[in-house]
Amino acid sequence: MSNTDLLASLQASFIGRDTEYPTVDGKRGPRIYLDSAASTLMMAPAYDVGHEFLVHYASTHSDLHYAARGASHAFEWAHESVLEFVDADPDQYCSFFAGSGATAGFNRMAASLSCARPERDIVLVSEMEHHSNDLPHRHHCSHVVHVPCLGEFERYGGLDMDRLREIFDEHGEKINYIAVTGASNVSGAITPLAEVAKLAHAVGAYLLVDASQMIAHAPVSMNDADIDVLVFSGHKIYAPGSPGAVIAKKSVLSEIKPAELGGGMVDDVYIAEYMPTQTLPDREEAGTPNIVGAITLGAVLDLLTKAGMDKVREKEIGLIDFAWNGLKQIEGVSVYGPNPEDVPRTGTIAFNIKGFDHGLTAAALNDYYNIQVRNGCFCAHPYVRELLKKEMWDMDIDPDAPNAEADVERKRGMARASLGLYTTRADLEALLVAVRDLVSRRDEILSLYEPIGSNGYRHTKFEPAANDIFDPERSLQSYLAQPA
């Protein structure tokens, strides 16, 4: 198979997207996911390898009966995966797996770089940062310089580079690491990591990137890039219930402890002392790991490493410009980030309509269209605020308020549409299309729509079945009512 049929094979193959809901108008029909940038749709191929693995189940670290060889090969397998589609050398990098995401892989090496390097007491985050690679830093480090972005309110984002090169000549060798996003999870801004590692460099300073936001959307190389340690979710590139990953340069992870300990990160305990392995990624991956999730992972990025990356962002770049360019000239409209001539960016685009809280958009996007986004700040409060400022200020609200009532935080954040590699342009146009129809319907849909909490909001005459919100009691009952 090509790489072209490959790539077109995998964007029909994604389990989920069919599945069909209810509208307020009576039809039903199937959704449009536009919330990748939250999970993405689990890829089917790689879902049938896992299936596949389980009937071969066991526990690795054995190759004594032919299950447990093969669940070792397998998980063995994934770690290269990892490596081989990041671009990273195996003689230099080590792929490990942790917790459940990215935030697991980020505060792990905050505790560990802290302690490793006390004499480094300053860290760098840039402000588009999720709270993922954000929080961990703060927690475990003494002194968190915020890097900020380029332009103001509604524009503002990627990295302002000559601020950070101000800051690295400031700071210098008192600096251990600087943190920084592939691509913002609100805008979508990309940032120049190579020229970011040579800047961390050259004052002996780690850089460690949280990949998550553009694992799924362009090519990544360890190599060319010189990235110190990289983390990412695999839920964000098509393999839900996958582990964290994290890759690391081995002369890092040599200078730090283990970060977790337990079964099979040991060589030897006796009642006295203990002797961790110096082998890798075994010292990093203690105790029994998430395997049918990491062999998931591995098929996913195997499939997406044969198909090209470089061909995934080709495709990806006319349907963000498409969306963005849409979405502007829509009267009522704000979108929120650098232009994407200015900064490139992954397809993830914030906006808001005039007169509706974010809340209300989605919920009516849902309602009415079938248009599945994400609302909020996304985990990533501070620079949605820089992004708001102007229009907060305008409605008289301080968007830095820390103790915001139920109203204030119902404006306070965005709809979100993200995309993903079954993303289509008919998608997008649907969306347009239903942007435009609330813009034009403003009155009537205010009228119909109630607030609920902090953020959100139900119509007021349509609620769905219960048979169309998924329920695991419901699902099991035709287990349960099967006779004996």
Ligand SMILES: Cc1ncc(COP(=O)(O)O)c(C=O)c1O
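Positions refer to the first chain, counted from 1. Each form is matched to the other, and the largest set of C-alpha atoms that superpose within 1.5 Å is called the rigid core. All of these numbers come straight from a predicted model, not from anything done at the bench. Compared with the form predicted in complex with this ligand:
- With the core held fixed, residue 20 shows a CA shift below 2 Å between the two forms.
- Once both forms are fitted on their rigid core, the CA atom of residue 467 lies 2 Å or more apart between the two forms.
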Given for the second form:
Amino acid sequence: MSNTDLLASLQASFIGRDTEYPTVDGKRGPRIYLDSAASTLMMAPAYDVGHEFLVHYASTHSDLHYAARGASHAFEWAHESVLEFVDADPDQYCSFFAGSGATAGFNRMAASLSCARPERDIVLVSEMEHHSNDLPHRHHCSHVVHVPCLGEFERYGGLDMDRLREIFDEHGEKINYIAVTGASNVSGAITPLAEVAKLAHAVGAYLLVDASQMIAHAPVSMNDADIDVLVFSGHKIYAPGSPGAVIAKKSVLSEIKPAELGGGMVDDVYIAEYMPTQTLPDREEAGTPNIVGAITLGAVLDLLTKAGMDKVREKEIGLIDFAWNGLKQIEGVSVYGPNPEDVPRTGTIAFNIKGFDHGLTAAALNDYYNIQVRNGCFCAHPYVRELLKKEMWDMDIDPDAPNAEADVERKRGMARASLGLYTTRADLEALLVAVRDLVSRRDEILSLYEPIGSNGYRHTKFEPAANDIFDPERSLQSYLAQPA
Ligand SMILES: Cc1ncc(COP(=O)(O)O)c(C=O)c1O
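Having seen the form predicted on its own, I'd like the form predicted in complex with this ligand now, please.
Whole complex next, starting from this chain.
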């Protein structure tokens, strides 16, 4: 299959892309899934590989029976697939799987790096970070300096490289590492990673990249950008249920002690002592791994490497421009983050409709148009506060108020439309039509919803029950009702 055909076939392959749900008008129709920044849909051919592996299921770390040999081979293949996908030279880099998602990887690296280099007690973290790439560093490192972004108010975003240079000059060899996102999960703003790596390496600091929002959207080359550590989650790249992936220079890993201990990572254990193995990645993968998840992720990455991430990026840029410009042109809609012409971005667009709280926008898009978007502060509270600062002031609300009242929570946030490989121009046209329609029906929509919880909204006349949507008990019932 040519890579163009492969890409087209993959785009059409996602499980649940067309799942039907009811809408307020009493109809049912296929959803439009624009919540990929939270979690992407599952790529069917990769799911099939993981499923097929179950026929041979056995644990890894042995090759003396057939199934264990197959499992060990497939698990090793998944590691190689990860390295190839992020263009990391296997002589220089090692990949390993770490717990659930990227969060496990950040906690692991923050704990290990702060122990390995206590004399370097400063860590730099950008102000755009998801809490997962901020709080572990605050917890494990004695001093975190937050690096600001460019621009102000709703255009804030894109790392301020001049300020970063000054911070590196100021703290020099006291800096252990800089933790920065490859792309923001709020605005999609992309970080110039090769430039950041140069600044970091000039003072002997490491560059730790959160690739969660970049991995499915743009090619990554650890070799070219000289990235020391890169972390991402499989559920952000079409492999829900996979473990988090960490790719690190072997020279960095050789400096740290394993943070997790248990089976599979030691050469020998006595009552008096134990000897962690020096073999990588085994030393970093204590316990029985999530083999099925790793193989499924390996399969996604292998397929996308063959299809070409440059082609994925090319297709997405056209869609971003279309959606960004379309939303910006709607009177009464604010779109956040730097302009795509100033700072390149991935397909994540945060917006608000004037007069609508973010929760109401998300609820109405779902209930009336079957469009699924996320809302809130997206676990990036400092960045979202900055983007909303002026709007909150205009509403006479202090965006930095630590004990925000429920009303503030309702206003402090955005709706976020985020793209995946399955997103089409027709999906985005439907989003634009829906947003225009909501703007024109503002008073009617406001009168039909009531607030619930800290930032949710519920339609007063239409509310399908959660267990009508999916009920594991019901799925089991159909199995149990089969004739013996
Ligand atoms: C930029 C970014 N970093 C980190 C994470 C955390 O990923 P996980 O929940 O898989 O650990 C997310 C999840 O939304 C994210 O968007």
